[in-house]
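Given next, in structure tokens, is a single chain: the form predicted alone.
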Amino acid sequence: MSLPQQTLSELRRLLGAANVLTEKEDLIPYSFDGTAALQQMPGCVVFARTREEVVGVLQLANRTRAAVVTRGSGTGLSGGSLPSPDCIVLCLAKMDRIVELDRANLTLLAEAGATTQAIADATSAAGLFYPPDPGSMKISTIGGNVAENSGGLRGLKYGVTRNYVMGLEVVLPDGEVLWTGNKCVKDVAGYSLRDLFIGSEGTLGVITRVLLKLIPKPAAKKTLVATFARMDQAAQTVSDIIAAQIIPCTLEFLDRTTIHCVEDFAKVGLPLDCEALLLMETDGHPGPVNEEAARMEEIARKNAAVDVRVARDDAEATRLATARRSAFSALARVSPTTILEDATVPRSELAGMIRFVAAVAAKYKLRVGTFGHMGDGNLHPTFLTDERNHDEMHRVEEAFKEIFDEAIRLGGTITGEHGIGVSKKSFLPKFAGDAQMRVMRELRRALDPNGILNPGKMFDP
């Protein structure tokens, strides 16, 4: 049942006709997000450019009992932000200001529009750094990226959006407006409602300002690339690597597929006699840099590296690092529907899931780019598909159970940073188990009675 015409005028008369769109090619473009394979239509999209505005959709959402489904630049890649059928998507990408930058609390307050690359660029300006660097920066925008608990290339050493948030303002699906955190270093007056919503995909709230901690800009950094001839060499240099205690900024790896795929695609001069690479960075005081820069170097070479690269100046890493932030892309080129998913493991565990992934990809006849962040797990196994061809889609989706079940087998989890959505939630109980289930959904029924926020998402009700 399409949205009522009564609801739509009062959209209208809240937001203004031009920030409600109702006409199916205007719909089109939020019908879907990053993931492959998922679209549904929503009833309208607004527009909301302030709090206020906010407070009114979901005043009027949950008089009605209309679904709300919160979006920003729909980069998610679990269908996070994919629309309930005549839903009301609300779009906060026109909340984009930064409200405030802190140099003396090392504090950045912005707008839950904000794109993380101006986010970064602003801090940068300032002399300061914000360390998460989800793939999507350039685009993806802040809210989503607390909604999603968004992870990145510099993980392994500075964490995820998580270890950056200070405080959020976040209006609940009633319309009452709840802050939560402030610019203390130390707070522990009663529940962390904070970190509730962090990573809650828009269920609990939608997130409309945050408050996010800074830090000082490291003084220098140094680029690697090692080269392999077997993946498991490449994983014992991450190995030895951390059992040195050298914690790099950057840990990141390509198995063949990927590298051929990102070179064809970026043109960086990526080595294609290989089967798998190392992109290692350090960062921080010059002296120690040079220090475990060289350490790292070693290392790789110990575990019979074919060759290693240390970038001569600031535009070879740079180019370096958009090289591995284009695999997504770069894969996305060689197939019309392209999967990519998160399966993380622990970190001893990984040599052997890079294995069982290319097992499993040859059991069902598939083909299989893996890549991510080896410094902690996270492993982006992305299947090179078309989802016209309904025989294959379903062997990729065997493949997915298996690579999953063998994840949580090995004490890894379902998702390092990508969220559930609707794409993982079937896999949601065997990992998380009864009693978080059932606290999650208490929890969720007990924020939002009515059920009007992002309904189908992470669990059915």
Contents of the next structure:
Amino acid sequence: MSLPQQTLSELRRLLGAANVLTEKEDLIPYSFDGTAALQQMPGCVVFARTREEVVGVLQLANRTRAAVVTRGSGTGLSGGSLPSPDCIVLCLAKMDRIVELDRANLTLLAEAGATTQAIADATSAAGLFYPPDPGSMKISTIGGNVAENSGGLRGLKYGVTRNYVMGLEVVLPDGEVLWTGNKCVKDVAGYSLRDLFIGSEGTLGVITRVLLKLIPKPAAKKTLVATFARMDQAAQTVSDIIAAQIIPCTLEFLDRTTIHCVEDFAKVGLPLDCEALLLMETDGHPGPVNEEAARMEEIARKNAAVDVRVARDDAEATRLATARRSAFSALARVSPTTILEDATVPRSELAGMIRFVAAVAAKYKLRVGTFGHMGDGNLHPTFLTDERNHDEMHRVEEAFKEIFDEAIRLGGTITGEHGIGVSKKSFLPKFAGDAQMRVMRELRRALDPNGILNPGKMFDP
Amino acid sequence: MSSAVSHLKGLDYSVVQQCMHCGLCLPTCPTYDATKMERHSPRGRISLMRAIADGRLEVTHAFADEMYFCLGCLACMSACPAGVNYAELFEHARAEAECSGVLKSPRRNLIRAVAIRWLFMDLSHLRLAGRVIRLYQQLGLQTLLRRSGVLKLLPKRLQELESITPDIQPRFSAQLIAPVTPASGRKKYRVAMLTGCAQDLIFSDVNRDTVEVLARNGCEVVTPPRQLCCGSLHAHNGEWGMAQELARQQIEQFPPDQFDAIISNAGGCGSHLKHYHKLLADDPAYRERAVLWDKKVKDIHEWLMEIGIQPPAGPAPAQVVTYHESCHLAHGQKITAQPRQLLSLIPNLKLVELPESTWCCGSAGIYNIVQPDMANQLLDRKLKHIQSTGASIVANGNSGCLLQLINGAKQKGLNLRVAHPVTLLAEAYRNARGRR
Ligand SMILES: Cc1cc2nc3c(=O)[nH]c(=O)nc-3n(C[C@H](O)[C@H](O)[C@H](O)COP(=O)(O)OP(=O)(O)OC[C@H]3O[C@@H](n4cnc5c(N)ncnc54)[C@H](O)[C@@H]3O)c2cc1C
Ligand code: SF4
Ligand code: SF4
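Having seen the form predicted alone, could you now give me the structure of the form predicted in complex with the partner chain?
Let us now look at the entire complex, which starts with that chain.
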């Protein structure tokens, strides 16, 4: 059941032939996203450059009941922009203007296809700060960030994408344009539809513009690297820092395997003779920054840190953060298929969770590299495998089931930031429970009665 | 040729599979940046190669075209945390395209026969052609024809090509450089210097400068008059067999155990020269020597910084210089600091950083000839950045880029000097000597 010629010619009329791709060589590169071992050919790929074009595509799709999978840069890690069979992939990467930076109200308005990096750069050039910085920020789009409610390295102190979205322009499945939110700091008129679309993974509407909150750039920051002989010492350090009521902006964790892979790529001089590494950063006014840094160092040393090093300058701090962002991809140096998880637990349970992951990996005879946003309780145990080894892939699945069960048992969640997509679809009902599932289904049906947006993702109708 | 083995299917699958499609390379890829289409991105191209290796895609015309739309600039390799060997994938993919014959057309076949098989397999042919063009330029024919408007009768592509034919040097390397140049002062090293193909015709002066600088810093320099092409042109254009043949001949001409280093002063050549062991991995007669060869090949900047050079004595005329990185020097050989260090040793030279210094200028081997639109876009972008630095000299360590920039500056009427770092260094030495 491929897309009818009629639909394709209508799309060409709407968008221009150059913006409608149908050749096999054009489609194969869109048959996957950042998620391992998932692949599906779309019916076509189209590029919209304006809101009106998005409206046109959705009206056509709604009329002809064609499935639409919205795509930013395809870095998602739960299969969110994986095509459904013969769908229209609606790619927003060409709709990437930064429309306005309002210094008076400290906001930025961008089209959905603008990259997170472009937004961070424009903001920084104006002396302001947009904190969410997912590892993929060089290329991920702000639309994708909003649709996944992405986190980053600074979530601990600054929160995630949701905390910076003030308004959204969304095209609904029937083509109607909805604007939710505004530049006001306070607004309680009606339901917060804005919050409904954040994290909706392309299932409720197509986000075309995003209004973001900006904050002043912190005057100072300090970056520390602490190394440990045991992973639970690093975990304990994090728990102790939080318990001491210090909220640094970054508390990132890398285990031995990850450290080696990252150093191999980034060559930033990470110590190679340790089991665990914490990248810690505090920012704000110079006085408190120095004080917090000193206290974090003290806590790390109390937990038997082998070494605590302070980044010399901004450039070194940036190099360290950039190196950390490469962790997931760098793990692929060890084995071709890297399947990472995103289970998140309350921070008091971290040390236990880390031990559990290690035990499960041993039980199923799997290689694992773990890194993640430890300060958020959000770890990414990454199994290093080969998708052609079916037996091993099966063991990976079994291991994940156990990890999810444990996360839920500890009061955690099955995904901290990568979303449900297709990867975690089967785990959602158990985690969310009947009442939540019913409300989510009804909401989705109300907005998308014909089920054209990202069908098969998150949950079935 | 069409029955030849599949290069991509024959490749170790782990190389094809290494890309975990994270997309982190996308923003560094010039063709993705310009088009925002995945097919024109590293991740997209690798997915097509993998589809062929998996048998999900035939080698089609569109696939082959795509492999030639790729600049081969290797910016994606520097950006890739997963360690994907794009250089290897790319060469095999182009070889696959050539073997399949999908691109064959009488015109293309003729051009390839003349350029790749005739001109660059035996450099005496290239020098002959060089002399003909030189004659054309020296006799004033070029100026005459250009003025007369006769050239306007040529098809547009040929007109464009005519306008970018480089000025051929009055003398080639062999006429400027003795077969063996003794070290001035105590001899510390014995090195071979590869004079190159295009380099020899168009930048024989850079070759002379290289030898001068080496000799000044304790190297005895061996430069036989009859040299070979390194084979990168062949490998990058899908002629695997010819590239292997040239590699063997190079190793015969410069047995690697007889030199402390084998010097290349062109980033593109050096990048290829350092991987002969891959080319000759299946050749028992050469395999081991190829490994040693790869170790001995040094880019000129790399070698000079490694042995530590005597800085030229000052004072010298003030000059403001910016540095444009050759892709294959920066991404292929990971040599970025040394050329800057070398330039900084020149007295009174102010080095201004070039924005996007590692972004391809569009030269990319013969890319500017086969993909003029994309190449010109990249050239414009590069020239704008160069102008923004306020420098009057742009330094660069690769003949292809030097040519591209010279042509660009000429077309735009810019008052910009384009020079190899080694030339600037040689001038500084000469300056210092002149004063003494
Ligand atoms: C190396 C690497 C590091 C990463 N690090 C992090 C990290 O630190 N934190 C984190 O949270 N995530 C991280 N991710 C995951 C991923 O980058 C984020 O989910 C990102 O927000 C996806 O953006 P994208 O533009 O690539 O979206 P895509 O992958 O193209 O799409 C993601 C989902 O959003 C939907 N969507 C995209 N655009 C729109 C739109 N305009 N309107 C409606 N729906 C839309 C799609 O349908 C899909 O469901 C990482 C990924 C990689 C590969
Ligand atoms: S080539 Fe490297 S950086 Fe690019 S998508 Fe593949 S793994 Fe990621
Ligand atoms: S070699 Fe250059 S043009 Fe080709 S895919 Fe890599 S970055 Fe893009």
